[in-house]
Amino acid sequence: MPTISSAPTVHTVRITDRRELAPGVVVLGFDAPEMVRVTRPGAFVMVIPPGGESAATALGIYEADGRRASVLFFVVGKRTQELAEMRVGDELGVVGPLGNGFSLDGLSDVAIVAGGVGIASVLLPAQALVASGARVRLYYGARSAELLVDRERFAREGCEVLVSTDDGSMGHSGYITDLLAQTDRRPDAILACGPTPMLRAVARVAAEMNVPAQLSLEETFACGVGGCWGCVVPLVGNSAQAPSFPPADRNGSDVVYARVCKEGPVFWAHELRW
């Protein structure tokens, strides 16, 4: 995985555009050229609600081009509701970019799997891969057709798009990982972001295909910068992503605990011990 090459920065940004992709699904664009310059595909930001009364919330960086970056989020609570009510011209505090991002070098045929709000973290890697000449197939699942937001955007970017819905309103009726398992095209690698049950299923399918998979874990962060150790996952101790502290158990365990916000959020599926 890419290493973190710069310290996170607190940016005060101004909202430049707002789109509501579906009821309760919002994209906020903002002017942040310095952040765009160092953003890696798969990185995230901690967004500070304008009222300042609630803790910051972690959101994947959806777009990053020129001066403009954006975040895509589902309204699920007080903090995201406050963000959804922002308008063009409002100021917002963001900390980032954070996290390691996806490793994309040398890939020529890639399956990207996104579930629900996980779509917010995979546009940048999809764009980078297509720009490098790779074939990209997006497997995109949601509860209903209405929540398969911006799927046309990925098609315009050059991805082949396959979809599934829980209610059968579009595409395959059922889990998106069913389509991945049924593919007749074995990719070089699988990238995925979405809820934990989906990521576990992706890891299982990848192992059956004997294909390396990179999983971007969804987690609720307290600090987002690795200080509180509140977002840990078990990882093999010999992983290049394993933190130097705490060490592996001296009684023979090879497992260490890695922070999703600091060592991740992207991990190799075969190195997770969840």
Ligand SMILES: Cc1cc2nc3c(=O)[nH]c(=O)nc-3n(C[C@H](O)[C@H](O)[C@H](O)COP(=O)(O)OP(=O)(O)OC[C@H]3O[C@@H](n4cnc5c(N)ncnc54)[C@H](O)[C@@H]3O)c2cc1C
Contents of the next structure:
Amino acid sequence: MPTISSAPTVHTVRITDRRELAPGVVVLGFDAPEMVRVTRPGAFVMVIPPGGESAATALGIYEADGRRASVLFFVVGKRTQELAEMRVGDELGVVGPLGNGFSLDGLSDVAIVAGGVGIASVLLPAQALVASGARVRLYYGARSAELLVDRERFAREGCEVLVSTDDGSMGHSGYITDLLAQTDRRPDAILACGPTPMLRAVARVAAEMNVPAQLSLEETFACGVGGCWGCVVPLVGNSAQAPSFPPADRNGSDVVYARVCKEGPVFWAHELRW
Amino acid sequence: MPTISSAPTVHTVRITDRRELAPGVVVLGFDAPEMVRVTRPGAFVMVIPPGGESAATALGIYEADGRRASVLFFVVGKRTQELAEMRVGDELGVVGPLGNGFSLDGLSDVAIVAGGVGIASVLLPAQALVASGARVRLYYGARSAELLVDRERFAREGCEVLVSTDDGSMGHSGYITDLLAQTDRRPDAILACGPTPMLRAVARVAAEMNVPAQLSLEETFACGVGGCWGCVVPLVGNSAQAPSFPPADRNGSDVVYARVCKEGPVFWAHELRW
Amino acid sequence: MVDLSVDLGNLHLQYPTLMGSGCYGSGEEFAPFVDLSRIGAVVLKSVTRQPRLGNPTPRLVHTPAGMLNAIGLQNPGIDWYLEHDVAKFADRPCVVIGSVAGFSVDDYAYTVEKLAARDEIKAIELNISCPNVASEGETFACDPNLTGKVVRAARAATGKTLIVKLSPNVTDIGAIAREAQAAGADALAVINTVRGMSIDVDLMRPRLGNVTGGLSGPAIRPIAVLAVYEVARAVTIPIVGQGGIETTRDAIEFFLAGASAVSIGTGNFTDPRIPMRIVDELAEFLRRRNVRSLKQIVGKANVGFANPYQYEGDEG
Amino acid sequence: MVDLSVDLGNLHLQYPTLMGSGCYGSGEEFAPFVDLSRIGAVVLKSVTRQPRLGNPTPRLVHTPAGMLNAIGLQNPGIDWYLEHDVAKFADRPCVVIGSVAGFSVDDYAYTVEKLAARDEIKAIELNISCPNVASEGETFACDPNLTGKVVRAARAATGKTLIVKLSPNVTDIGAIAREAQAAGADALAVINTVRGMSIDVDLMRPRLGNVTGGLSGPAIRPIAVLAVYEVARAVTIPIVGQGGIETTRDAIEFFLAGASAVSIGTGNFTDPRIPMRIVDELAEFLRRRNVRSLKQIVGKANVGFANPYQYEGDEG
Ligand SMILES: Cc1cc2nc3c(=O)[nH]c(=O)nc-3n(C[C@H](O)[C@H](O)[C@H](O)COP(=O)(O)OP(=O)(O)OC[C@H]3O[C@@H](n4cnc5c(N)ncnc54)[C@H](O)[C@@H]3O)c2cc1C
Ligand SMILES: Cc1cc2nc3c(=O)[nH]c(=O)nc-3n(C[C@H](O)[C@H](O)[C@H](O)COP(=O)(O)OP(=O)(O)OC[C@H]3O[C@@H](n4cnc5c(N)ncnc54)[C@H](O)[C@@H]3O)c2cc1C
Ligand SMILES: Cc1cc2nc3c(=O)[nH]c(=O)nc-3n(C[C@H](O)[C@H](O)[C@H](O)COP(=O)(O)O)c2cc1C
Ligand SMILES: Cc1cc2nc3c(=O)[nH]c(=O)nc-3n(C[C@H](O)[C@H](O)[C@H](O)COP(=O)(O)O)c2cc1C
Ligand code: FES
Ligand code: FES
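Since the structure above is the form predicted on its own, I would like to see how the form predicted in complex with the named molecule looks, so please show that one next.
Now the full complex is given, and it begins with the chain already shown.
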């Protein structure tokens, strides 16, 4: 996956805009031209807690254009709650961009699958693909219609948008991977971001369709930069993304734990041994 | 000291008003008619942290009139910071009124000494004394003029106000107890609230003047209601405020530790053995 | 109707929530605004044979997600206590459990016998783990032999339920727990506070008058959950889990780790409504999952993990 | 100019701030945005004789004011490490300290000897206190005898500075510290993580793949400060204090308790600018008080308290 982690910096940024897309779903925009310059689709940032009272929070880079980048997050706990209370003009410390992004070279027909908050990491690849002339279909699932945030935005950006909700309040009633499995069109590639159970389902469907899938994983992070080996996922030992380790193909297994924050967060579905 | 702790309740109140008297000095008003009804001068409340993330905070009851009570506090740490972020309409849990207040019966000429945040506990006794026809002189000290918050308010309420600042930016340059010691007028009683070093000075001056002093003490609290014995101060064993304990006059000492939250927070200066 | 009741030896409690010793006075202090009939039981502040003035001040320090205390067992001594205080506990609308601390096996036996003889007291908690007394206050819970001795003496002194309170400040809490059970404990309280210290950087001196103190509150919850988990593997008697419980989910963590009941101490300093809230929400939590009795979830943290990938040299 | 330098055995450090083992990789990971020449030293992730895949996932859980980790010493083993990794440490603009873990005295001796032989490595930290490996990973630091044995073996294997890292999960850390000094340690790292556990209430299973883990961060700071204070009373060699340091005032608490240097681990996960900030502010703090050398405040928490009032029976 294309690396972006050679250029991360601690940026002290100012919040330029704040939108609440749905109850508990917030977009914070900030001024960070140097970060925008080196950001690639799939990158994330570590947001330093403004009160200094907890670990930094990993958030995907939602938008990156000109001087402005943004993050989109769901309020699920203490740290996202604290970030949700930030106001325009407040200062924030942000480390990034970090991680290895999606591999988009040569793709002409792509299915992007986003579940819930996974939407935060797929706008940049969608924009890049559309700009390169690819056909992009977004499969977008959420708990309810209200939480299908910014779906019109993706349509405006040139994606075909298919949606599902758990409660049936909009689109297909059920899992978004149902729609992916039913498709008559076989894309060149599948890119996906969302909850782990969804990603596992995407991996299964992709294997059945025989389409390479790139999954952006989520794990609990500590350092976010590869220093603690806390965020790992098991990977085939001969993956190009495997960290520098002796081959561990003993006991019939050829696995090594790779860091989601450093070797990932985007991995090839067929290389995961989770 | 007159007890007020027989009627405390957990009140769920709404913030009705919020004023910032100086940078980091906040008054929060709230609607709590039943609490106002039983509040006596010198009472305090335990404010339940809105985020549920730390211990409750002890704050004096600043105002209590009709349906409205208020607290006045300085932002010094995490909990007061959290309270400072409360907005009009927010809900707050408040336990009170608690503690034993000032003893005001029969006083006709009173010196009230307030240092810094100590001002929060002396408005109610000042109002009650003025209403009963007593002469009240307020000795009010702070670090700088800016922090002599609401001093005009006390003048309007009928007090004579003398001020001092550590930096000389208003009034006497130095300690407020300097002014108290220099007075030509011997009051019937001294009431004081403020930092412990100031209270010790007040006790010394009062002893020299041979005037009984009532000190409202501050200690780190845990329960705030007498359940943990964490907030104690040494008191002469035969004090009317001593808790129920065997006489501890051994080793030449007749001391017992009394709880600031339960037996206090107001104590007779001459009964303290600190 | 969800059954939240629990039996600790021959003591039956309708609710599985006890108020931690030293944190709740005798219940009276909270009675004006807490319905004591809905909180399970109050464990009284620990009492000793002789009166104790307690530690010099300050006795409390707030720390990240917790607090240090060093009260030093301030109490009027068992004789005064029996004469002046105990009779008042008769009309408490909750179960009242006595707590006894001491400095010798003899002290414990004497105090337990006198206190347990009173009808107002339904059970005895043996505090052998107070970290806040200068000499051997905690030594008993730090040594399996001493634990055995003091528990046997207390057991001989009363037929009422005997809860032994353990210290986390040991290398192997399971070994101490086994000894306490063998010596006749009916239940174990796990854990007392964790030893700690805080220094005032401006004054360049310890913040507590006693220099060191005991850490409590959410900061120690992971330590307490593990201690309960380990003790549950070492004994068959019920455990009263405690350390940083503030929410219903916190309490359930302890039940799943192996506690039959829980105790709330520092949580009452955050919000005195917490115990009532836990009783209500616990019933609701179980009802939603069609669990009819709390007992069914005690110790039910599945531990089905194993490292699926190994190098030859791996131990883990 | 304030002197912040510190000597640990024959190792001279310009700044008294080390980055905790396992928290800072080899420094390279933070180099793009932290000036490594201003952070003192990096203690590398612990390495073992054999390669280790480490523990199953999840390996991290956030807890109140802290976190649990159970990495399980994932590392490529000493041979691979020497061949592929160590040469890269040569150009780090900070001091690089190796960390060695093991499962037998032999393991330690073997790995220390090989690693310490390399010029890139300026000192060795002996991790005898990792709570996250299934078998005897932590046993060494829990037993004075074993501590003595393993430290003597490591001492025999190298003349470079040997820092022994102690566990807080013991009844008497002072006794272990004395043994480590007697066996030849040049300095002690105090403390490693505190054992803990967290349970997922919805899934009804432990949150960590390894079931138990090590607690770090501000939650354990009072525990760590006390451990340093007690160890400082037990030994004469310098102490590297650690556990929840996030601010300059936190660091000073450790110096006053008796630490000669401090280590920052979890704090880097909150904000990677913390170490540089501490170095700057520490100099400023001392300058304001006219203290010319950090050494002057080490261990200077006055302990002049005594209980002024006593009942006859009082011990405290
Ligand atoms: C590479 C990467 C990119 C990411 N990008 C995004 C993004 O763009 N937008 C986004 O919203 N998120 C994103 N995340 C996830 C985000 O980092 C987490 O949601 C965030 O860290 C949560 O922090 P918190 O403190 O608010 O919640 P936490 O307190 O950490 O809680 C997280 C979850 O655990 C549950 N939980 C926590 N504690 C308990 C407990 N004691 N008992 C029961 N349940 C508990 C919470 O309910 C919640 O569901 C990303 C993660 C990674 C690794
Ligand atoms: C009966 C009573 C009545 C009171 N009435 C009032 C009132 O009316 N108004 C009011 O403003 N206050 C009042 N107080 C004081 C108030 O309760 C405290 O200021 C409040 O608890 C502070 O909480 P906090 O979390 O904001 O600060 P904390 O974090 O508890 O800090 C309090 C003080 O300690 C210092 N401190 C804390 N931690 C550290 C550390 N690690 N290192 C160095 N210094 C530290 C802070 O700088 C601060 O000065 C009263 C107290 C009592 C007992
Ligand atoms: C202020 C305070 C006083 C305490 N006093 C006692 C005591 O006298 N006897 C005792 O056995 N435990 C005592 N404890 C320990 C508590 O009962 C409880 O076991 C411990 O604090 C952990 O639980 P928590 O985190 O819910 O408070 C005390 C704790 C606190 C905070
Ligand atoms: C994720 C993580 C990994 C760690 N790995 C190691 C390790 O490999 N070797 C070691 O000696 N200590 C290890 N530690 C312990 C730290 O070095 C440090 O001693 C401890 O976390 C306390 O300090 P802190 O609160 O500043 O993190 C680790 C800690 C964390 C949080
Ligand atoms: S979070 Fe530390 S290595 Fe990934
Ligand atoms: S704060 Fe608990 S007794 Fe006063």
